[in-house]
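In the form predicted alone, a lone chain appears below as structure tokens.
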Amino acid sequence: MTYQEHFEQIVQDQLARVEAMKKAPAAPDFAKKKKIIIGTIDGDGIGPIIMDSARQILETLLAEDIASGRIELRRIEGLTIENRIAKMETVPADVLAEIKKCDLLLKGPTTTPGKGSDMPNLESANVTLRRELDLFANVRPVAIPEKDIDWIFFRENTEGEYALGSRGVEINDDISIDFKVTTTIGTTRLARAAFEYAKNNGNQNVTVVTKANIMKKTDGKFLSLCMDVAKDYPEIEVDDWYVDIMAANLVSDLFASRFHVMILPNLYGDIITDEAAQLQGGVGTAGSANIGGRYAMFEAIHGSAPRMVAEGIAEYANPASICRAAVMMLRHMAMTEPAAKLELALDQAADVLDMPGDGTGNTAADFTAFVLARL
């Protein structure tokens, strides 16, 4: 295939995309189903076990439900680098048609292959995965109380450089090519999701972040988009920065605080959502969601940090990240009092317990004691 060929058919997969989005359907509504099912997936690394620490929590949490059989947690075995590599596939079939079958997800983190790496070049299993199942809004919130800082990441979750990172071209030994694209259903829809947001929770203010003076066409047209969205919510304030302004606005204490509500494309949305959990304690302290039509996926916001296995440290790994988001799957299931009572005592572990992840401190076994005690 020529890489005019190439490109031909990137454009027809996306324009194919965007009919199938044109019928995604309507989100489920968890308070009148009589049975939902949890998907858990262990992952790569330290996966296994701050997983085996959510099971455990959950499983408490929800006792009565899940004796009743009103809510099933299921294992998905299968979603491993090992198995992915054996399989050649970046999520294998048989293990998608088991998730499908679930109605949320709950996943540790997996590995993806680096260039460079001696592992074959598979994609990200979290882009295939969001690609599947439609999941358009990354959603990461962020709190330090103490300055005054409340924010929530809209993140776009299926297309800008990550829909098609692994489909660049090398079109000769000097040159190589990546490509990046952005749809109007794609941005409107989650642009949509981060103003009900705003407007839900007392009109907080939106802001944009795209680099939309360089990339014209794709960034440009995001934040059109956004803003003729903004259209439809007056009494919302609304205002855009470009994302290099934006990661430094963030460690400022003239600007931080007035921040509530973002909306970034995909790429941004990466890299600025980990600069705000670092300031609010590490990557380890925060969750995150990624939310579609049918389906909807929680996770931490970390990796699988092969250097804390290779260094046989990988019980001192901090479960509360991937904790925090099973506290956003259970208020996206209208389950707000174990959620609340969960991120209590996810707060009171913040406090007392002490886990810098470097062998050190307390172990994702104290973690898990210590929430179960106040549960």
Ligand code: IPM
Given for the second form:
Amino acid sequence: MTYQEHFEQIVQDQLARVEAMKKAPAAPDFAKKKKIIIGTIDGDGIGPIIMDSARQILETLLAEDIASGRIELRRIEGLTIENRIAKMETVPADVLAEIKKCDLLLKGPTTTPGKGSDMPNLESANVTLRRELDLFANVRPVAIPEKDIDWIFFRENTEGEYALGSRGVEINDDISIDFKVTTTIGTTRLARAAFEYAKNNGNQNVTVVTKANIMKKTDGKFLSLCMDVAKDYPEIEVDDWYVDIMAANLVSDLFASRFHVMILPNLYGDIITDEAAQLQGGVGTAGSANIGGRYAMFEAIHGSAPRMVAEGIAEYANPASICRAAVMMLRHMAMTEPAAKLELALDQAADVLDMPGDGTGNTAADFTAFVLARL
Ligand code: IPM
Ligand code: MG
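Now show the form predicted together with the named molecule, given that the preceding structure was the form predicted alone.
Every component of the complex follows; first up is the chain already shown.
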């Protein structure tokens, strides 16, 4: 394929994606749903350890609904780096078919081979799942009460720099080109989710974060679409910042607590939410929700930590982030009471347990026992 044909193919695929987005179903009403299937996916590295903890906690918390058959926790096997490499599929077709039979997913971290690793070049399973299940909003809350910080990030989750991240072109030995995509529907549905959240939570102010001064077409479009949506919410205060100064604002004692709801394109959202999670106490402490129409997937914000496994300290992995994701899942299912119960236990765990992730302090099993004792 010439690179002209490659580009033409990319454009056609993106146009088709837009048409598919237009037909996307609305989210189900979980409060009324008779049966909810929650697929649990272990993932790689420390994944099985933290997911064991989350599963035990959910089994206890949801014991009644599980016994009555209203909720099923279903293990989804095969989303491991070994199986993905063996089949040379980022999400093997049979695994994806099982995933699509679920309503919600709680997913441990999956390994993504990076450039220069000895693994074959596979797309990130996260990225594939977000795209395949059309999980357009990545919602990441961060709270630091002692600094009066209460942030929630709405990161665009299916396009931007990620849509074609594995489909860039090496023109020749001298030049490589990647692509970034912004669509009207992709941005608008994300912005709408963020403004709805802001409205339902006391008209919190909304901040749009881009680099529209440099990425004029894509970020420029993103910014102006967010501002269009803002017009439907005249009671909400809106401002916009470039991502570089925003990274600084979040560590500024003067500015940090002024921000509440933030809307960001995919890559900036990826970076800024790690920064925010670190300020809260580490990337192991923040949960992440990937919300779409038909499906939603909840996951830890951190990766599979192969280093912890290599050093033999995987049992010290902190299940807090995946458990925070479980809290978000319970809220998404309109199960506010168990969500609050679990959240309180997690806050206590954060205060009492010592989990620096370097092979000292408390283990994941200590964490599980601590939380179970408080449910
Ligand atoms: C995240 C992660 C993923 C991302 C990786 C694992 C592909 O960093 O969920 O933030 O870049 O989105
Ligand atoms: Mg990230």
